[in-house]
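This document starts with one chain, in the form predicted alone, laid out as structure tokens.
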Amino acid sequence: MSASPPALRLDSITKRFGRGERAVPALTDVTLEVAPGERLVVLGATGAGKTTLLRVIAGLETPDRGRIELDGRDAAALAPAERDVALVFQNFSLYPHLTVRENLAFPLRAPGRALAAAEIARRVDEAGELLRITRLLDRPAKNLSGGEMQRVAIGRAIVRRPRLFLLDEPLTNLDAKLRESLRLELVKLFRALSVPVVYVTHDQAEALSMADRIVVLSEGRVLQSGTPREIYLAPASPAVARQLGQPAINLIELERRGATWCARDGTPLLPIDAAAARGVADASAALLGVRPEAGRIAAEARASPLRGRVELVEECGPHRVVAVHALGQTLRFAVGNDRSFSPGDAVAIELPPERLLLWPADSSAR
């Protein structure tokens, strides 16, 4: 028995806006798959091409090149309505003069649906229960809070029972506390519905907490795809590493001196043989990545060839972030609340080799 085809497959999707020499690439050779029931989060900064990607999948933009398949079927000739996907935007797009019930029912009354009134009512009530907005069904949409509006917007997608959900930063306009609670609710909802999801965001917390798999997108190109843990622990490049982690990863330029990788100021940091398995042993320069929680700092009396001086201590609730001037730059380290440091303190720094990341120091890696 053959395996089921992916719910969505993109093969070498390329999209440019404009013509001739002034054409601006939005997507370049984007290839990815979404399995049935999978939550794929596309993570990228503003301008990475995330919204264009969703619009291409939904059929609102036509790619210049490449192939789109939905459940193994070529979608090139399918109009947006025929693709049976639901697109949820960051702005709620509700009809303010209609009640919540009427907003939820609206897509079911579209020409060609031909659903009975009883079926429409059943789907609306079901969506209300799933999203915990039953008490709001008869309230005008204009009287809802931001979080309630976004639940209704998601509900309008749910009632359609699409083959694929596309969500374009749906929590961006909400406050931090509400975003956190809705993240958890959306994961539970999508698990219950067992419908594949493509969720785009610039928020690393959303990506890490909501994804079965993350695709990192930058300037229209896929940099890496993997589970949240794979992307965080083994980023393919500094560009990927910077997408995840708060505070951001420390990056240190290295140069080869004999059998040792040294910082630019000559401080020895890593034996060449320890880096051999990481694919940079033959290079003359490299880039070292140190997650803030991976390095260790202690009072200067501790033996260590690497020393620095505290510049700033940031209180972050469950931990502190200590900014240390060392190797001619500022490095940030996460420490427990029981550790006390003050600006001006001299500290010794340890960089456990097994927790370090190393990349070739070429322009693409930077």
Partner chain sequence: MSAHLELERLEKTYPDGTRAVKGIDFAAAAGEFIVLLGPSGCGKTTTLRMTAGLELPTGGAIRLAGVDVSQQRPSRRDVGFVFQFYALYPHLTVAQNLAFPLECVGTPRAARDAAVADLAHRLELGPLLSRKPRELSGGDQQRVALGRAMIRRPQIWLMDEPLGTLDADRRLAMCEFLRVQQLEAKVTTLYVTHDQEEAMRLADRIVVMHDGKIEQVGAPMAVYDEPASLFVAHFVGSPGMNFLEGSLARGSDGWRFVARAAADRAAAPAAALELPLPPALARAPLREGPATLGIRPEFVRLAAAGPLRATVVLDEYLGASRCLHLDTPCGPLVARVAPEAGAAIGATVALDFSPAHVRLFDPESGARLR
The other form holds:
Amino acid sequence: MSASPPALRLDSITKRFGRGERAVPALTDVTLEVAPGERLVVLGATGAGKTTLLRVIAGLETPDRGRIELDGRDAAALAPAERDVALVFQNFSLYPHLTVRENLAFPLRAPGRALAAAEIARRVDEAGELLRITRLLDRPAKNLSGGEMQRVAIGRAIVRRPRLFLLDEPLTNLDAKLRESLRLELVKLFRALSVPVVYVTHDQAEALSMADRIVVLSEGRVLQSGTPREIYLAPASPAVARQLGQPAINLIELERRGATWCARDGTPLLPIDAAAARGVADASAALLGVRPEAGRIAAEARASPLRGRVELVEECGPHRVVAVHALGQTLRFAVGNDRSFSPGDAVAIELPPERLLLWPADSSAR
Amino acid sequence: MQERGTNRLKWAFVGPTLLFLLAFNLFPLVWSIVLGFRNGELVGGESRFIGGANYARVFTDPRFAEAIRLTARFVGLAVLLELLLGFTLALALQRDWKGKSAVLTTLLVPMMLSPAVVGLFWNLILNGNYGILNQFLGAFGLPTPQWTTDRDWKFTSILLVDLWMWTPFMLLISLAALNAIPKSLYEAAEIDRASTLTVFRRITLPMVAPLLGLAVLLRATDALKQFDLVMAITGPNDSKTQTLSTLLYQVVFRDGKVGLGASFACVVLVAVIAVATLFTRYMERLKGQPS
Amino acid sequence: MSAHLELERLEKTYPDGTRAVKGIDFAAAAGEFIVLLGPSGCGKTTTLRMTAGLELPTGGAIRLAGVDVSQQRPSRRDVGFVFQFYALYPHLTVAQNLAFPLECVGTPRAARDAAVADLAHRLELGPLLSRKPRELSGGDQQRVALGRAMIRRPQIWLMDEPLGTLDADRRLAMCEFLRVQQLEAKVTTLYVTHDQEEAMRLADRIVVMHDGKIEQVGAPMAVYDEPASLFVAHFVGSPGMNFLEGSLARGSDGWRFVARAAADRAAAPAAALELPLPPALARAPLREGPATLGIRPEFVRLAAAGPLRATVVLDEYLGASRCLHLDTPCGPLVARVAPEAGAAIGATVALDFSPAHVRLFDPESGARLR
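Since the one above is the form predicted alone, can you give the form predicted together with the partner chain too?
Time for the whole complex; same chain goes first.
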């Protein structure tokens, strides 16, 4: 064989809950692939179908339609236990009365695995070291902090050496600071293990920083998939663009006036022949996307026809987010923390054409 | 494929119970409906179909009307008093104190006893001449009525025994309901400057109502069947304490009129279902679920 | 402006001996937005609950508008509280939840209805008024909880991680919403969170707490730029400040920082980094001896030539920027760089940092050297 098959392939997976008229679609025509050793992050809001997707992969739900392949083989007939995937939940789900060591060893003692005691001990120690929880091994799980619990939960997945890791928002219940450091540790860990991972989250920072590839899921459908860079820089639709970036992307409705795209109030914003405008060359209305870091604002009077008034300034450490009232809406821009603005300031806004995104107007719903 | 497998498994689990229910619940039900239209007797020959004659008798015989009135009074008073007593006690016992769990466990004892046994030993306690209660009351110079034979006291006696038996049940359910109210709601109410009375009226009561409603329903359906205590304390044919169940017993097993008893049972069943339906409607509304 | 809320030597020791709060001192001016920031277990929530009266302090005083309220019941303090898990009354509709605080103080029906209508308009809750809390999304429930805390126009708002249970993207929008409401109402606000980003965005001043004590009180940028301790420098910022262990030495040309090789590379060639300190820093009453150097990731620059060589270990793309995790002879470092400025994992780069952004700390006490 020339290339190894994908570790996971989903082909047109559809899953509905309930029957007949009242059926609620949870997943519709979801197709995706995870290459061996690849980290795939599924990004979506609460209720987008992320958890259902993981449960379908794990075999806990049976899809209504579609095909699941694990390492190139049809997995439909495989029970959850036979799929050899590990699932890590948001709420840790450890056995509280068992020690960390017993928790880690638990999946290895499952019937049909029949590992020697020495092998179990070796794997538990190894996982303990990898996750830096060696000193916790003999404590009862209920005495651990949140971050420690999630490490143990991940350790319990590691010891099994599954062919695929599934993680369901594993960092959501942790403190922000802990989330940040564990995020890093997880990436290091997955790189070291080179096991394929499907990681589900609603946090765009987690998705961007952890993923080899991102799949953006909304209302059970895949909106776009690609590398973090592709999705951030070239979102296929406003819906995708809104999911990534913090603060969220600014969206401005445009209409064509002669040789220029103008805002609704007639302010000229972009020449028709600009590179960004090619995709919508034949439309009469469009939606403009401006990342907060892409726009420039200045207090002094510049030649820009777009002006506004500062509403709110929020500190973000290395940068500030300035909310500006302009074009009848609020636009947000990120500026370096060496530049100061105060509410009420009049500012000129510059939108560099090469950093703008443009979609046909009717795509806003997608 | 997998779907069908799980379906078969489901039936394998449910099947035996279903068969059991059919044999011991559905069949007797259907059979009593049939009996209600026949003139069967406990001893004696072939019964035959007599149409609605039994039902006509049920609706005209004052004995039946009296039993329904008496049972209604019993259920109403018993459930109401148990609810009030149990809930009040629960409010008092709500806070944690030493030995609380031990006391609560002892309170469970009356419920775990067989009602027939309870009836028998209360019969001894309440005995007008040598019962321990009257000895106790007499020692303090208090009146010592003939609890089980005096026509004015019989009903009260049975009611008191029922209270003794079932108030702890209401207490435990009330405690569970009170404990299920998140502490943060009380904190929120305190911040909102609610008075103790407002907290009770607007937070505590509505929050415990659904569970207490359920307890009342359970207790009411149970009290409707009141039989054992009456049998043990006053017997089945005492006009002052004749509940539906004891009357039924009297009609079928003492008078031997199986057909009449069956038709009476059917009337009672319809009434009970009606009451239960009203209750579940009320519960749904309490939960405020848009249906 | 005089202090509106004052906490003085506030302490809380639980009956089991746990000292949750070990003497807290700070004052909030009228209309100020104060954020209590710290990791779980640092005493921030206990401090907030004591301010509300939901817990009583075991020492110190709480003064609200000059009146000592330390031992008063919550209902006497005139505070609005937003709970972490909303604590809406589940059996009441949104309108009834909002009206409840007014109902409790005996506001007539008509005035109640008017206040609810007005608030619903401001918080965009109009279409939800007749719903029950469980029929609402998390963000909507939180807005109702906020409305309930606002409606009686209490003297202060107290908020206990109100955005903790929301999706990340909703959280940001709610942050802004909250701040706008607070600026409009000009109500003194005490807000608890473990999320430094939330704290930075919302606060007029941040109170950084650690282990029951205050580490620093200051405006967001002051806390970020001039952290008072190693803890603050690490906790504030995402990622936190980089630290290099080393020592201060005085040379003929002024003060220098000499970084020590990381513990696990004792065998590697020593004296990896020597950094002259700028005059501004060198003016401080410095002493020769061990010191910790701190530098924010955005001031670690990839340079053609620099005093420190590093290997790229991990590359975190964040859309608007990129964090390179680097391994240097002096320990790990993070550099925040422009998103285009990629560097392959495993590549070797030279690092430079501008002395003006260097901060020095005492490695023993963690205190800032200045």
